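Next comes just one chain, in structure tokens: the form predicted alone.
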Amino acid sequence: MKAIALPALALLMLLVACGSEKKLEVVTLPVASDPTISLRLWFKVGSQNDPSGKEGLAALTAQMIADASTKKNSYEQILEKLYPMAAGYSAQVDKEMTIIMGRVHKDNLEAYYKLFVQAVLEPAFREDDFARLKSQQLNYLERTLRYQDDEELGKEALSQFIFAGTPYAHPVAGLIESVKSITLDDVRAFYRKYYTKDNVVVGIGGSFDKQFVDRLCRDLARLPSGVPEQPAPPEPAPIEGLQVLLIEKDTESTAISFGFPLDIVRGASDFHALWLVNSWLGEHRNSSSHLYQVIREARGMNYGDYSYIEAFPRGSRLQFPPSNVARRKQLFQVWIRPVRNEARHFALRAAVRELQKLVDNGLSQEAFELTAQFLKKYYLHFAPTTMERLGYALDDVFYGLDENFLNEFPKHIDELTLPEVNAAARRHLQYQNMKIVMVTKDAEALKKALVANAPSPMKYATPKPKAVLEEDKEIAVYRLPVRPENIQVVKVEEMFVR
């Protein structure tokens, strides 16, 4: 057992016997002042474990646990019982992690706990639930992702493009034909293989007592034994030059994403330096970021422009970094929210040019100090609730950290120097070898413009300062060396199929 000191909270990592031969890993976050109990069960399985031809099985199995009937209660009965508690439970699946989580007021713990544990230990796997959830998953792939959310479409396509040929490639929701092929027996077999007492880390937060921890562990010890084999970390193929995927779609605006694999993860020596660099370049949903200032603030081209050094799924709906999407392989990516189609080439040039300036020139002393001061306050928003801090604690276990990431964050930022930060940027970021995805109309015309490196002058509806217009002349002819054989054009109807 090891204890990590926090300013106000005591985070403990325990190994609890619970009557089983192999002790369960338990992370506790006691908060006496919090009247709720937070639960996060991390099963070490994700979309990387989907069998070939059954992509989407991990996601569908998790939903059959968290959003379906148990052997004791129908789905409707569960909803009726949860409603007066103002509580619920849900599943979150990423490439390597599946979380079954829920929170309830301590006064309702007894009634809630029975429902929560039954969901994990006694899922009914009924045909009607299976048909409903499978239909939802297919609708997301066939309609929502393709036709209702160009931003998520572009980001999902970029991940698929970069990690092609690896278990990270397909969306967590799967591929259309694969989801169609999943049977209820597939779900049952996947559950038996991965939802074992040897494959779970238990997270408990809030005003619980030791008896509750023991009870939960005893119940989870009823899960079968088994340590499933895990795939090796993905090794995406090296990227040579700028490789472009244009997704043809009848749309008035163009979503742009680009990036490359990143070898650095939490715990690496350069991680906090790169976090600071990325915050300056493109802090998510924040007007302080440099890309935001260049593309939106100065030119009014779109809603926002961000960059990332860690996976950030559901970015259009989240303000702060999500927890429990930890991965052994990350990617650096830039997300340019939709711009008018006539501005697409210019916007891509502007973003890549800023990345080049960052890598070549580094941050100024002023930018470094300002970003460090910003981050030492901004990180407090990452996890304001017990449930969210518990998620970060589980991520600490995933990455094998011997310290609390959130608690130590400001200390690491304080220790950084400008030369260290700029050196980290040069080591880990680059602009020559990247993959680019653009969801756009008349993709063939854009392909010709990219191959020809045709000028892309900007036209504004409102007057702009002289300095902006002068810089636009440089951006409009900024060279993006794209070879014709490195551009693919696909129809949106061809996305997410095998």
Second form
Amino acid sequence: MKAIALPALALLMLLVACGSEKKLEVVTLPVASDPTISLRLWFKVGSQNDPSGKEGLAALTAQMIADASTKKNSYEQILEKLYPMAAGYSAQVDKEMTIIMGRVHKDNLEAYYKLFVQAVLEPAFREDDFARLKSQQLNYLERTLRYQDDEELGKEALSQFIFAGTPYAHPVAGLIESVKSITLDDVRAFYRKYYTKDNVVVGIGGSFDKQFVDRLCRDLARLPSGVPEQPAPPEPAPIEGLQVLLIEKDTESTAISFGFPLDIVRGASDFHALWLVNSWLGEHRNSSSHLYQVIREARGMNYGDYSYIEAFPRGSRLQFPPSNVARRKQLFQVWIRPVRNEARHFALRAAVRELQKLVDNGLSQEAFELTAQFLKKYYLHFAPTTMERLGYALDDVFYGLDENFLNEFPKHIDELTLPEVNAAARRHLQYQNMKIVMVTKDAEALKKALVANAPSPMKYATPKPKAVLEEDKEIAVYRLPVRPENIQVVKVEEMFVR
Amino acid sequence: MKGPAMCMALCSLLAFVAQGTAHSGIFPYPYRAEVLDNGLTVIVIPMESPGLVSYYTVVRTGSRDEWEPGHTGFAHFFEHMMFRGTKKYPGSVYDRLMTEMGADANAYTTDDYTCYHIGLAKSDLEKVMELESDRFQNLFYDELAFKTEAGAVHGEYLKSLASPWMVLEEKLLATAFTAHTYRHTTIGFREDIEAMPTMYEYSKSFFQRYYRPENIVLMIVGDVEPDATISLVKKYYGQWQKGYVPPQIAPEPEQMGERVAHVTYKGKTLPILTVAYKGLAFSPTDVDVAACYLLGDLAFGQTSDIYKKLVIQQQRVEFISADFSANRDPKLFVIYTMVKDENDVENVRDEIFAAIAAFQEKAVTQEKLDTQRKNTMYSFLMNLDTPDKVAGNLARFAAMTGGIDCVDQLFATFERVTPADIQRVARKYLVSDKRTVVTVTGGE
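Okay, that was the form predicted alone. Show me the form predicted in complex with the partner chain next.
Following is the full complex, with the preceding chain placed first.
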């Protein structure tokens, strides 16, 4: 089948002189028909740069830029000025990247631009803003993340579990005591160190002109110089066997996440092959996902079942992969949306068993062809807006790609062969050495069942076809070898503390 | 309102749309709307989006239409069943064809409508139309599949139980309404969800009554040509028979006094406070409706006095916001906030009352009103940059009125709103007798 190409994108990588010996890195994405201008400033800093004991500092610093007063205007005044434009700017922080981004209609560019640049160049770092934003960050960690969304809790806990001992371990929002200990001076020092003209890549998209690019670069050149040191890519400890973290919580259903670190990232030779394999196994929020077909469609056990080869924060809110959460180390993970507590052991078995079948047997020719056909059109939905395409373009810079990831995506999928794809699955995926997180009630009972490898027959409230019931018998006794010393039980109140 | 900024915005947006019928409202894209003989409304909106099309089927049935006792949550459940296929294209075949096309197919259900949406490549439009027209006319599933899907819906209910907002929504609606179907949330009462596997026969009657052409608006947006697209719609949907049976929704009796309720959430949360007033049925030409939309943001938006005081200066609440949008029948105008100190909840409630009183006592300035109108306009225009967002933002309007002409009408009505109108609607609707106050506290 012929691949469909994205509209031609005049994507340019520029080095723009900014009035000094240094040049700013600039990515431009001109789209004359777009009546808006999109800005994404990528500062090469993220939660991996949080000092020990100050976890959450990168996130709080970014908020103090994007959601607080500047030296020219109080936060109230900024809101007043932005209001008639229905425009704003915001910050997105991940492990390695911080993005200050905004979008405005070109009619309002002049007034908007001043506010945007002042936010980056002249943050006021006022005590009142600091108190407000710190309180929000703490509330997120203490209440929202622990209690109000078991799925996000499980995924965050898995990331922490897999990357334990590395700068990727803690949540971007930080740890509770650490956030409490952050002072305004910490924010000022962090800003001085990382928000430099040598540490930024500028992204501009939409209907701007060259003068605008020059002006933005001239203004950003007023940032101080400095190339901050960066931590080495994280090296999580190898996982031996199945290691389980059970988070005890009073809940009617169990959220399950499991996975392991992954060495390959965009640009690696197996990357597209693995993307295809993963799409077949667990395309995010798509009924084409094999796990979805097995667990939800045939058995009605939950709302959805997906897998990932790249970090996918905010998965319950997003339909397509987010941009600018690029990382030098990725993880493979499976996300089983909550199942009834009594079905938790069975659901875990069913998912791991499917992973095993994939690794051991590979995809069939038919599954391979269907998934390739799917992806060659599905990718069209990944980034329909200028702002989103600009995000992908910055990720291309992060990964050092010499091609446009999105534009070239269908070509790479077209070039794949079944043996290549199955070899990639065998090389990079496995099912024996994984970390597993389950948010559940009565964790001790589950611990006993897991250690005993006790059968977990599935009982349905409604009749099921014979073929499903026959397969269930195999799933119910599928061997998941877990040693007692490899199971930890923690209370939800103990999460996200140092 | 039609200051230079607005004209420029319109001109800029109009500058890149495809050639089409001249069109003079705020909505920036020319469109073709046609009602087929069987009552199906088709709206085709061409816009620049090379190769991409959004295909929205808006069924004007939501949880509002669940009027029979014991059937709450059914519109949502039925949305799931629509993916189970037909005799010609059983669910697995439908899934496979959608997968082959790389389509982004999904659906959601609200109080007033159910929306099925597909993002697709232009070259697949006819195939998608064949599949969609087939399942809307010939849906077929057996009892086993029906019962299995009930399990997935139960799982969806369980996953959302963890949220205090769900707890709040249930309590607020059940307190504010006594007769109207807005009493229940879209996902429904728990006992009804648990009984769903027994309702196979009912589900067929639900389909027969509500999934009929005269109850549906089809929107096709993006890289499409109107005449050819409408011809295709006639080919695939033209045989569909009328047969819509309206629901028998009990009107809500007039509320004669304030209602107060409290609910405890078993996890931890800062106290949540909501103050709600009986709202209005949507009408794009009703000045009261337009004035209420504007009043919600004027009184509680990010530049309101109460936001500055409680969020920014005194930092007593995490946030405050209001939703004064209208529904198909009168529903609620709601103010939401999250209070940092449980002992401050009553004081914050009184601050909300005082903020409303201020709008009742004194007319807002013309300048503030104009600023609010600009914000409302740009918020709308800035979110029309992809076919999916255009169709997505129009879906509720299509559901409430059966078409999208109401968008231009509503924005024209915004222009007619005066400061005196804002004061008048604040006095008329935001009164204590029509108020419901609900608080949620957690196990702190």
